[in-house]
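Shown next as structure tokens: one chain only, the form predicted on its own.
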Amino acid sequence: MSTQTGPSDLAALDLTNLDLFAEGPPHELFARMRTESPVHWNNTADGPGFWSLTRGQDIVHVSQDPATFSPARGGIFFRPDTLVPLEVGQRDFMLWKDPPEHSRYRAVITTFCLPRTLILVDQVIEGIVAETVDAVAGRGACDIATDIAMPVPLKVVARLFGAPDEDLDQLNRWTKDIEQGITHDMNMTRSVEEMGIYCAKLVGNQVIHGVDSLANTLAQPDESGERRLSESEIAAYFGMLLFVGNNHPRNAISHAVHTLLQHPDQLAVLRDDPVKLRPTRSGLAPVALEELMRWSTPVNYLARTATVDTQVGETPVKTGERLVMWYASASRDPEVFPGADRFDVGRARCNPPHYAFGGGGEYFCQGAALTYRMLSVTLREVLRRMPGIELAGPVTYEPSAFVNAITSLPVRFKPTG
């Protein structure tokens, strides 16, 4: 985990410098910023500057006021045209939209994301995890990042799409293209358009033939008999879900295993009592999963743009200025989490438990329950089927300010049948 503290003078700091994220989020630097400059103006070498927010209370303030701090005005990344031109994001993608349009999407999708609905996909997740672990359990060694954490979310999301297994490699390539586009501020319109065409065909086939999938669920009419989302809107949502539902749980699984290997006493607690990793039937995540998400937030940041002259904390913010919310920092804020630099699966339940799914409000991640379920099932199976698991080589990271991604996590363990 990166401990770089950055330049001696924070005025020279540029958090778009990917060297700072070579080994994950720079937690020592974030700790320094929370103390010295929690609302910090970040000049960049080749683009517009922005305010960096590193305290939990400031991120909650901005997250829960979309009228003042908009995702639509300037997009959700460092630069407005990252990944796709801003107008394309505003038109097609839910995360770029302001209320009330965002609220319309959210209301429809919430039905599917309710814990009582997701219980229905538990058997699917369990089957995918079992077959994935089966493929490596007899070897006595594997790479958690590529052999476990990559295929599990990819297959789960594909199953929800109703996508055939022969398309998995293509879905994975699009996911990687999007991640690289965000990380390196590239225009990936071609990949996004290809993915949109694919999703539109998939949605059309499922709606016509009544396939039992997420697409068919979202296309069902509401109480008035009108379709809640059009096929093109569902296709755009699928594109977003393909990345978010695949990339973020992948990173959560890799980091969870790595964290437990770094804290063998905590690993032993969970191996002895795997119930501590199981969500309740109502969907409430156990403290152990919340602590794993707090410790290694899969997404480092998202951005907003001020719609009026305002302030954050004691710092004035002008209309049009952009703000970057560093979730990875907020999840280690000692003003929110007592003993924030201590990993403890038995810590007292905090409110919020972490900032891995945002700062609350309208844009709280709707995939939280699905991520918890994938993480829970995967960890329980890994601990059960890989006794004596330990690191077997160097851990490598994606140098990215956006995603907190492990690219390789080699382990060895006692082979099991």
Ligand code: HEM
The other form holds:
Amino acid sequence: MSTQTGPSDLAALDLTNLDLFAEGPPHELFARMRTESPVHWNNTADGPGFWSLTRGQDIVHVSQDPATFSPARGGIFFRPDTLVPLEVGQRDFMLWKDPPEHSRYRAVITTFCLPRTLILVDQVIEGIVAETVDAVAGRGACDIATDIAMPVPLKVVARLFGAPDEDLDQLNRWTKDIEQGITHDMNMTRSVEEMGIYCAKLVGNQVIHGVDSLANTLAQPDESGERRLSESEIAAYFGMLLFVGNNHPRNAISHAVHTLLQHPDQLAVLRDDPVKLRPTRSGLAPVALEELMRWSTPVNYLARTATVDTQVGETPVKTGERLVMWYASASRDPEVFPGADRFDVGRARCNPPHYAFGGGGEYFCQGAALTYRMLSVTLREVLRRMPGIELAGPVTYEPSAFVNAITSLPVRFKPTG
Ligand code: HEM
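After the form predicted on its own, can we look at the form predicted together with this ligand?
Following is the full complex, with the preceding chain placed first.
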């Protein structure tokens, strides 16, 4: 079987096979599926199987109808008990919850998504990016994945939580634990419990002037004085934010640099006019950043379960059947993005601009604006402080069906002071 195009008969395809993701998402296979079998039944060796959705329109349909396509019923990964047992996910994790309960959890961190908060966070991002790039700019060589893309979001998220720098290694280990737990279908309940105990110790720390820390926010009572979240919910919330806040922006940054190195004409456009990388003060992303997110789409998939007999496109779906939404495929769907296989930082704005932050609606990523800000400042500084940047060795990937992760991106450049 070719890992790029899959088996000759798609009936034999199993997208839980990590070999298919050895060098990132199998884009040729996804293109074939969008044409031959856009709502495709995937048999798995160890479970009941699932529907694979590869077209943008079907992912929007499923994402925006959680009453019919529930995250709670069977969890959000290939297998219901991945990371934590299903009943723990349903009890404690926001992304597993159905409306209307889901909205109550979503509201807990609303202030962190407001432009007025993010403007205060901008200064922190600027400082962290400057010190991170400073540490390598004089060397003339570095690994973008480990020297830049890993520390920038790690330090930003640590500061948002009120965590001290000496804990960065531990925070990074937990991020890795969750990633491995999801990719390799492991139970990480113990790590999540440890995170809860740790998060409780951060309450009271105040590290960004004018912004209450995320740890304080999670521990806050509601208007009636009741605790909004139980101890186990705080642990789950902390674990989720730590993971998504670190892992996904890290992958977005590595992919953005790699993509630009593979498209020198596009890199030149952004180097000559860095304003094309700057979000507005309200957080609206410029087309160039949207295009970088479309191209890389760091989260490959999330899953739902049908609550009634229904259909997706022309295909009937039965109650209890699971559906996997392949965002990585939808972001390259030519029905949504004209010339989808062309990377173009000046393309006409599409709606949606990509599926990296999900299929829209109730569960749309709350960290989108923060991600754009980290990506914008990091790319601006990489292009400014690393003139002549070019690949200096093999690029390696995490073989994962869930995340699109670069593990090493060695580069060389002209040293700057
Ligand atoms: C490259 C960066 C990121 C990507 C690709 C990404 C992707 C996603 C996706 C695909 C979803 C689920 C959407 C759905 O189920 O329909 C999501 C949800 C979420 N993301 Fe992100 N994310 C990123 C960064 C962040 C950051 C930095 C944060 C915050 C620190 C964050 C916080 C959240 C939260 C809280 C949710 C749950 C929303 C809800 O259930 O209401 N994300 N993200």
